[in-house]
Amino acid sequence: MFDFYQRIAKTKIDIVYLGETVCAKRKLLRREDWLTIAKMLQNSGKEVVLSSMTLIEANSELSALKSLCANGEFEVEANDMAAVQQLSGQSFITGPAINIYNPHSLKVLARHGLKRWVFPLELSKQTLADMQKEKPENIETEVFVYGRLPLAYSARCFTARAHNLPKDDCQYRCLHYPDGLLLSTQEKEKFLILNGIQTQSVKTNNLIAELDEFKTLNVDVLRISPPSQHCEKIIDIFHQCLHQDYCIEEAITELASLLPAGGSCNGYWHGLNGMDLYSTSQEVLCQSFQQ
């Protein structure tokens, strides 16, 4: 973990979200370790955000949440409404697990200190366009542009269940699957990824071909959810497309070679089934995304 973030510190990424968001049992680092990494990244010029758990299931997790929200040094990404309540009155960010479906919700959260929100994964670009028109001033918009989509959370651990283990004695089986445990249909079609209590899409959401639309929609931040391999290269490809003359066709081809099993998708963004891959034409033209 320390080596990974040392490498991330050398990339062109601007913002780094830190912390375990899925399961409190598999925390690999102590709170002090996360703060050490946070300060290292901050010293490297990164904006650092500490992420809260998505599902609070025990008093110990609630206590840890309160401590996180009161850290006094780094901003916090709220991934459930308990965190929003704890952070009310100070600047905070809402993660993809917070369902914000209309401008009214944005305005309510803005009154409580919302700085930035992550657009819900399952909504379309048309919905974002409508919401951006009524978004409160000084609220930043972030879009999940690359990574397997976090679709659902459950109090049960599906990875443990797949190994006939109870959740309380899971033996940390999820750590054996750096990119999650594949779930296929009876027809042998790759369908979902089991990541402990989290269910992910088997396909990787990839919106690199939509970078010009993000500029038109005044999106402030693009989020990359790192796979277990090639994270630095993926960051570099997005950075080149945003800041240099880089052929989008070449970028798409290069990213395709780095994808984990399952392929890519972008259906939700286009108002289609999430697992669909939509293209405006048969051939992808070279485009330059100069900022």
Contents of the next structure:
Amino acid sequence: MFDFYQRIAKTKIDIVYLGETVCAKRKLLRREDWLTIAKMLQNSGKEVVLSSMTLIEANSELSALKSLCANGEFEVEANDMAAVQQLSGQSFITGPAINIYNPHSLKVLARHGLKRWVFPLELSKQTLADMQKEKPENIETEVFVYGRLPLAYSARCFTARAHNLPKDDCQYRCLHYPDGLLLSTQEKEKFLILNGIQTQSVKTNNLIAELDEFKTLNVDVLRISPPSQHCEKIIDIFHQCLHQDYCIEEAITELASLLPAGGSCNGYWHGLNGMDLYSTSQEVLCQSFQQ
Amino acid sequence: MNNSHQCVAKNKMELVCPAGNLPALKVAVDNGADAVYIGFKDDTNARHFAGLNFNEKRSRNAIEYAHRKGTKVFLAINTYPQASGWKRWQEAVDRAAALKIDALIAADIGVLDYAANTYADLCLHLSVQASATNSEAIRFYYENFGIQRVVLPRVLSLKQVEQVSKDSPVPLEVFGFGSLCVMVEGRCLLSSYVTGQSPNSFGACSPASAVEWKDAAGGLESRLNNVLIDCYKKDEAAGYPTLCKGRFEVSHNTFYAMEEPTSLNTIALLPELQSIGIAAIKLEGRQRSPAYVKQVTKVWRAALDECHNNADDYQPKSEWLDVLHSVSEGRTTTLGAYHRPWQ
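The form predicted alone done, now the form predicted together with the partner chain:
What follows is the whole complex; the chain from before opens it.
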């Protein structure tokens, strides 16, 4: 883990979200270790945000959340309304599991100190355009542009279930699957990824072809959810496209070669089924970017 | 047990029953519901199904009928509006307030803010779709919108429910019976990933318009937007292809990888729920028939009365269980997350 973040420190990524958001039991690192990494990344010029848990049930989880929100040094990403309640009055960020579907909701959270929000995964670019028009001043908008989509959370651990183990004695089987456990249909179609209590899409949501639209819509931050392999390369491709007029067509081809199993999708962005892949004309995109 | 629990244990838990149409509402009222919950005929509620729900006139009739018999009516406006549809949700809240419903069940922060600021007298309940699973999340909605009750997602163990009950600023309503979401409500996008429509965005999960049945060599296939959800052999009973309740393959095993087709049934837990101080028990099933509503309301009325009268000797009767099993998904029931090993 330390090695991974050392490498991330050397990339051109601007913001790093750190910490466990899925399973309270899966303590890969101690709190002090996360803070050490956070400081190292900050010293490398990165903005560091500490992410909080998505499903908070037990009192111990609530206590951990409270102490994270009171860390006094780094901003926190709220992934449950308990975190919003804790962070109210200070500057905070909301992650994709906080439901902000309309400008009215955005305005309420702005009153509490919202600095940046992640646009809900299942909404379309038309909805984002509507939101951007009515967004309160000084609120930054972030869009999930690359990675498998976190689609659902449960009290049940599906990884433990697949191994016939009770959740309380899961033996940390999830650690054997750095990219999650594949779930296929009975006709062998790769469908979903089981990551403990979280279910992800097997397809990687890939919006590299939409970079022009993000600029038009005044999107401030693009989020990459890294697979276990090629993280630095993926960051590099996005960074080059954003800053050096790297031809999108080449970027699309290069990213395609790095995709994890399951292929890619972009349906939500285009107002379609999330798993769909809407293909735009790559040639036209390439030209427009070079203008 | 502390004093506050003893005090609360004397309180009677309210029975909250579903109604997708006027006949269902009437049988719920006639068979002992303390409250009935309904929705308008559009995507402002999480049971947005064809032929279901209430227009304004029907709502008025429903409320008149229920109030005449001393039953409360709650109305769910519990989906998440986007900017383009905001007016529809706003008008729904206006209509609900004018109808003098007993409580509005809502989930979206914007909708709650509008309702709280526009109608100070309107009683607000936090919908299960708001995903409030802990006392701090509940506190946010209480402090900002003055919610008076919260419906808990079906993901907590009994011990966790007890903890939330102790720390929550408002009384809790929990699901007692009906279809079971294995995913935490309000944060599940599986349905829109496959069909474009989710409970949050459209008010439906695994919508019927995306369902296809196909006789194939391997058996009867159920598909959702062409994704194979399950395949039934001749002797197997086929169920509705709810996405999370299909049989899938993981590590070369084909099984119900997320959840079996089964219904939640907590009728055995009533004394515990009462002693925890739960304010109300909710029955799922606005999409079900008036016959279902009649059967489950009758059973749960009897069970609650028995529990309220003598919690110490309370035992679920076999005839209650027979009825509940007969109307359950897959004809089986589970204690769900209340029972820790289920998790």
